[in-house]
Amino acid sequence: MNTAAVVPFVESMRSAAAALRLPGSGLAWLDATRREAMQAFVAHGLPATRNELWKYTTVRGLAQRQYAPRDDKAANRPVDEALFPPEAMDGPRAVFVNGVFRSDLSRLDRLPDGVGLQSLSSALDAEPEPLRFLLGAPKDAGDDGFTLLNRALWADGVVLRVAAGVHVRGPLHVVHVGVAADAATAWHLRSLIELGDDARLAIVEHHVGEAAAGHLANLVCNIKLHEQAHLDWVGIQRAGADATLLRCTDIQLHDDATLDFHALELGGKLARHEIRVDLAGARSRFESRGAFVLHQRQHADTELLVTHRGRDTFSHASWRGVADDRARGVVHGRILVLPGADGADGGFYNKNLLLSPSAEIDTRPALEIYADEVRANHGATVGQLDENVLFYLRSRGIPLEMARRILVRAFCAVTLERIEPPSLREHCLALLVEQLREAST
């Protein structure tokens, strides 16, 4: 996309540029990192969809929009408890609102030993030279716009790290709320999350907003996990109706080490998440399910990009997705197994339902084998409900719109039942019958 035909934003990304203080200024290496990358959003712009990972999302909307570079009031504003996880996930947690993280509404004290969570401004002021090799490293060739804007911009996030042989019992919470400001808003968080040889973890991820709040999100992770450390990691994406969420994940595995992820996304007016996974190590895993709900215009794109690297490394993706209205939802899942990952077993699956005519999903799978004694499979349908089963269900003397609910809720929830414990499985299937009651109306 050509920097002429999205002026306004590049124009306000620029100016938010020039116009904050952000953390670490003053250290020469991050400085020129930041301006590299300022530069390189310049000439390159915003995606467009001649790049095959944006192939069915288009930006030219959000190209023609300005955003505030800050909330200078998202220190203090009030957020209500109902957008917070239940009482039920109770346990340690970090909290940012409009992208500033808040000590106030976080559960930093509640940390078991081995672990150290601390949001990432106040890491670098601490101790910048641990974090130089994250920050400070060159424009990377997968970078696009909005990655390239967040080397450019961020201005928090969250440094996690698990000492070796720590097994943390109970999920930590990660909350990231939206809340209405005086003008739609920017942000730019990046984090960090490590877990040291044979630590063990989980992770619930949320994504939460008020109706009105139409800021712009931008998220990136990196995730390292190294020999026989296991993740688990929930995310669960319900942003408010008018945001814009966008979110880049790298995932690197070594020795043995697991990742088990679930995702259930039902809102924003634009979701994506790009999830790359690095099975560098031997034997490392990688699974993961998810679903997407969707209605009205909403478009949800998920870009799951695997690479075997490691020998007799496994990954498995089960995913599924339901459109109603006129909403689009994108699936793509690249498996790659490069030169000597022998031995790697691969699948990705991905179901779809269109409840509309109106609606559209597409969903591509793809694979890539450089290597031998390789298995590999992946599958793709989209389709509509059974008539015949509704009919069943109807002539049982079920309401049509009752029918079709829990049909679809059947279907989304195949994806959700290994998610532990059982009270934040119950959470997910509580949402996901919610967003089906909603598209219903």
Second form
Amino acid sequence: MNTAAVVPFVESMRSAAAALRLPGSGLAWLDATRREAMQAFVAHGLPATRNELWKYTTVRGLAQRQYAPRDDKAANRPVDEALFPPEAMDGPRAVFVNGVFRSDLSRLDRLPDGVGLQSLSSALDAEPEPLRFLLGAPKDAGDDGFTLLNRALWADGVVLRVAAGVHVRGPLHVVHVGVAADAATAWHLRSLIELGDDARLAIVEHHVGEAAAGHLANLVCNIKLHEQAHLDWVGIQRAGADATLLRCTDIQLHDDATLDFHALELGGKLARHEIRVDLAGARSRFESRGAFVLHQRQHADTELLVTHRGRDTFSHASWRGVADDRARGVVHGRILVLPGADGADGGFYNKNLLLSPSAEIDTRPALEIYADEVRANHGATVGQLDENVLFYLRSRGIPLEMARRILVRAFCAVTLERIEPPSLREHCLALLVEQLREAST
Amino acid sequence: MLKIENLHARIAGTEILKGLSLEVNAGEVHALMGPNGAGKSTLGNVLSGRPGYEVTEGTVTFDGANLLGMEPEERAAAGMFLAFQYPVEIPGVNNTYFLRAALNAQRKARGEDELDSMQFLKLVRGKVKEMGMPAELLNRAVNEGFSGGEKKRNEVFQMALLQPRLAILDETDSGLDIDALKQVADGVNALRSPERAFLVITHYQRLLDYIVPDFVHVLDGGRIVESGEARLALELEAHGYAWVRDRTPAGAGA
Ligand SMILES: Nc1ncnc2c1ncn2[C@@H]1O[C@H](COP(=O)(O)OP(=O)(O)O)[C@@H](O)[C@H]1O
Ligand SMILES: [Mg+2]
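Show the same protein again, this time as the form predicted in complex with its partner chain rather than the form predicted alone.
What follows is the entire complex, opening with the chain shown before.
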């Protein structure tokens, strides 16, 4: 059955593949990978809601849209300083505007020793072979329509490597900016982050954008943490109000490696993040905390898939969500403990608040356990602000809207309180408050 | 200052207040007593604007304005304060932040200048000392992990900081040991002034040894069935509420 051919979105991607001259073209293995992925995408089409991982996120609206294959002026477009969060951007940074790497806005000249950070296209130009394992990998069962598209059409990305034993002080920033262009544009970026044995790094990933920029960003990222490596990763998503942002992050942890992840989801019209964590090495650890605050018709979906493969592995996820107006939030946490992963300890906790009768939040924890001596816990709730507490605040003179903001901020803030350094934590809290202020106007 | 006339109020379809009338003037302390379930808390809640209550008859004015038409926060800004019978815990909301937000919201609503954080800290630290509250109170979340007695004392502390013109204390004495009871009474007595009034709801006479009221009222069946001077509380203590009931034929007004 090949009904995909009549879908405008698929057509626009197919013509993009024909029109674009993509990095590395001429490399036989890469051309073949791209071609096969495109064929698979056309055959597959967009993910359907019968796919468990897309159950609550329909892309039917997207299917009717067409996107330009690139923004020709992206390399020179001025970017409003106000979009950049300067207080949160101390340190080296890589900046992409409408999917195009901007060396003029990036700051990569003073990278610490042992840290390599470059765009994927330049890394590939310099030396394609070390990237073949990633970019030439055949499609697999985990692929959906968008990851296939990404395999076929990636035009750039970040390659970030930290050598063994290097402890990088201060965070590196990766900033994705969406600004208005001549037409709504789709871009596909592929990134690789690799930390050598006992390496240590903090990354802050920012997504910002102008309200009027209705682009589609399709980002795939692979993170590899070798033995005893430690990555602190903070994702701050405040894409433009009309933006579609689809992310798939695949993380593999070796023995004794640790990933500490914080997410703040505030922006975009449709934002989805699939986070696949493979706790492959013994005693590897994944901790995640996140919050979303949505209003109007925003839709945000976080799919957290944690696989305990090694012995004595640990995962803890603690997420909170707030939806107002007609917004919809989705948080799924699946913990899979494979045979042999004895001593695994996994937890998924999700609390949510609905601020309007038309808002909706779906949360679904799932545990699948095939090993011994496993500890696994989960808890998920959807509730409303406590009327008694609201009245208490109002009885002291605090107006209703402010009382709601105070309580929502307190509700979400617990997920951010471990963010380091404190200036970054304050920045996140300030964004949260700003979002709440917007939500109530 | 406060004038309640023939107040009827219901919750969840049940009429609780059935024609209550009461007048409180500036400078006065009124004690409101009555058996469990009489409607004492209902009155405090209706006066402070708690959602869920429906007033079906009667009027309440505060300084001549229609109190029942005001939002809870407007009542607070106008000088109304309710010390809750069951104060709530608010995890994640810092006390200092909460108190400053409350005070400044009230000041703003009254057209007064808001206090900056230095001014506020000075004020609040002074009050903590004056009221004998533990200094770490200010760094904790509102009422979180407080014992029953600590919560009640914190209500009085908030009252002292916000300086209301009419304070309603709903069983602030219940569950307190004698030292805490005295501290609560000291807090109230320190605020007594010709511009301020108090409505002290209590189940027991004990508190009134320390806060001597100008008037005592007995609420029963949603109505004030007896009013008198401080002495009335002692008689109630001696004879119990049944004594009032016997004296007041069912269906008679206050
Ligand atoms: N939320 C409610 N829903 C239904 N009935 C209520 C509610 N709150 C109080 N009541 C009833 O109203 C009556 C008066 O309660 P209350 O004002 O709390 O009495 P008091 O404070 O004098 O002990 C009681 O019979 C109580 O059961
Ligand atoms: Mg009561």
